[in-house]
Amino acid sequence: MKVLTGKVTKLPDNVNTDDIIPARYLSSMDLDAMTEHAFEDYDASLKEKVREGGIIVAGKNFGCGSSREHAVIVLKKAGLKAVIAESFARIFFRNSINQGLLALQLEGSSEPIKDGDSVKIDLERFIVENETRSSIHRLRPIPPFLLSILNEGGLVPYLKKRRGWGIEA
C-alpha cells in the first residue's frame, strides 16, 4: 500500500460515530446489513459514494461521539480506501489502525480539496495530490510500526504473522 487512488467523499467537522452507523443497527451480527445502514441518518446518499472506492476528506474531529468500532468496521466493509481528515477523535483513529482502514491527518485545512475531486495519496512521501485541481497537501506521517499493521490489514491479521497464531478451530 504505497499509493491508492480514488474519488473524494467531502465532509465538514465533527462528523460522529452515529452519523457513520446509527446506534440503532449496532445490535447487528451481520456486517452486510449493518453496513446497508451507513450515513442513513445523516446522508443516505455517501453510502453510494463510499462503495465506489472512494476516500473520505472531513474537516476537524473525524469520528467523535461513541467508541465504537462498528464505525469503522462499515465504513471499512462499504469499500472507503482511506479517511484523510484535519483531525480525528483519538479513539476512532486507534480503531481505524486496528481494523486495518487507513486514517491520515492532513496538515492544514482541508478546504482545498472538494466533493468529487480525484486525488493520489502518496505514502512514501506522506502528501495527497489532488489530481483535479493540480494542488498537493502535506499529510501527517504515520510511524511505520502503524503502517506495518495496516499493511497486514489490522491488529489482529498482525498479531497472527507476527506470533505466530494460527487460527483455532
Contents of the next structure:
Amino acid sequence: MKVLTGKVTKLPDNVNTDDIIPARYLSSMDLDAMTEHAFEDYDASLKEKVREGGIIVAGKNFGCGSSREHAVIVLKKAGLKAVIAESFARIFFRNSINQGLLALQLEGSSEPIKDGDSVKIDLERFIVENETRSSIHRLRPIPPFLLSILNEGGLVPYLKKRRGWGIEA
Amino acid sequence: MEGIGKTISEKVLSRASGKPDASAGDIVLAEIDLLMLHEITGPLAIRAFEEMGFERVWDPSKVVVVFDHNVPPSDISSASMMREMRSFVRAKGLTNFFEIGRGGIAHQLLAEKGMSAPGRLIIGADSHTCTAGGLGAFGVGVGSTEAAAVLGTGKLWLRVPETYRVIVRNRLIEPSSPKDLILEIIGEIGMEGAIYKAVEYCGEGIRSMSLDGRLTLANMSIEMSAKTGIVEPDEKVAYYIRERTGEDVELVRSDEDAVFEETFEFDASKTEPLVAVPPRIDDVKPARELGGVEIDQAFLGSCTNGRLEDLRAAARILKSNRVNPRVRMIVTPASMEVYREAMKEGLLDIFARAGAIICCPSCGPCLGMSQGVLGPEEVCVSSTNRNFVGRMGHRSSKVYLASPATVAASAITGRITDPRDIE
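Complement to the form predicted on its own: the form predicted together with the partner chain:
Following is the full complex, with the preceding chain placed first.
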C-alpha cells in the first residue's frame, strides 16, 4: 500500500457525517444496505463517482458532526480508498484510521486539485501527484503509531494481534 | 514545558496517563474513568469488542449504557439493536444500564448521576460527550471501534489539545440565555474554528450561570469542531455532585500561568436572542432579523436544551399564550428526572394547555430519526445543536437553531420571533 492511484471526487469544506450517511439509516446493522444510502441527501450521484474514482479530495473539517463510524464504513464499502482533506473533524479522522481507511491531511489548499483529476498518492514520500495537472502536493506524514494501525487494516486487527495497545506513548 | 502552568486538559491527561508533564501536542495513552454507549453506536462497538478477541469488560462499573436515540423503538431493527445491547449488559455484568423509562439522554444522565465530575476523563461513543465539560469533566466523543477498545482495555490514545480560552464578562440578561451566548461564540469562532482544540469557558458570565446553562455551552463546543469544551468548575459544581453522590470532588482548574493558544472575550450583557440559519451553525443572526421566516414546527428538547431551566424559560412565555394553529410544538424533556420535575412544577400542563405535544425523554427529532421528522420544505425552529441539510428529515426541510425562549415565542407567532417581542 505504498502507492495508490485514482480519480478525484472533489468536495468542499465542512462536509458532515449527515451528508455522508443520514441518521435515519443508522437503526440497522445491515451495513451493505446502509451503503446504498451514502450521500443520498447531499448528492446521490457521488456514490457511483467514489466507487469509480476511489479518492476524495476535500476542503476543511471533513466529516464534521456526529461520531457515527457508519460514515467511514459506508465510504469504504462504496469503494473509497483514500480521503485527502485540508483538515478533518477529529472523530472522523480517528474512525478512518480505525477502519483502515487512509485519511491524509493536505499541506495547503485543496483548490489546485480538481474534480476528475487523476492522482497518485505516494505513502513513502507523503506526497500526492496530480497526473492531470502535473503538480505535486505535500501531505502531512502520519505518525508511526497510527501508521501501524493502518497497516494492520484498522484497530480491530491491531488490538487482536497485540491483545492490547502495545505502546507506552 | 516544565515549570509552566497547566490547562485543565493538560491536568486531566497528565493524571490519566501517569505522565505528570503531559502538555499540549503530546500523545498519551490514558486510563479512562467512564465509557458511555448508546443503542446506535453501541451494537457496532460490541461487535468490534468481540472481533478484537476480548471477553471481559475492563471494569463493568465504569461503563454506562443508555438508550436515547430512538426510544421507545419505532421499528424492529431498532428494537433488535437494543435487545443486543441488553444481552451484552447482562452477559458482562454492566452495572450502569439505564432502561427506557429510567433514563433519558445519555449526556444529561451522566450529569444527573454525578458521573460528569471535574477532572474526570469521560469517553462516549457520541459526539456530544463534550457535554460533560459543563461540570468540569474532560468529555470526548469517539467512534464505535475505539469505544470497543476502551471496553476491552480501559485505555485510549489521546493527543493533549491546545486550549482556547473564552472569557465571558458580565451576566446574561433574560430572555437571552446560554444558548444565545454559545451561538454568538460559534458565530465568532466559526464551525471549524476550534478544530482539535479544547475550549475553556470562564469569567463572571460563567460563574453566574446555572449548571443547566453550562451544560449547554459545553455541549455545543463540538459544533465549532472542538475536541471538548470545559467550563471552569466552581463550588456550585462541587455542591451539585456532593448532593448527588455524597462525594467531595477536587475542582480541577487551569493554573494562572497556563498556556492558552488563543483567548476570546465576550460581553454576556450584550448577548441578544440569536438564531443559527441553516445549513451553517456559524451563520448566526439576531432573531429580530428573521421575523419573515415562517415555521411549521417548534422543537424544545435535546442534549443541548432539554433541561429544567430550558423548559421553565419556554413555559414562562407559553403560560398565557397558545401555539399558533399553523404550528405543531414538540416538547421532549432531556431525562425522566427533568420530566418529573417539570410535571411537579406544572410546566408540562402549561405546554399541553398551550397546544404542544410532550414526548418521552429522548433525542427526539433532533437527528431526524423519530418523534417529529420534517417533510419536504418544512421549517422547524429548534433548541437543538445542528442545522445541517436534512438533519431533521427531508433534504429540503430546514432547521433554525435557537434558545428555548425563542422556540416558544416563535411557536406562538408562527414565525421566528424574539422572545422580547411577546407579551
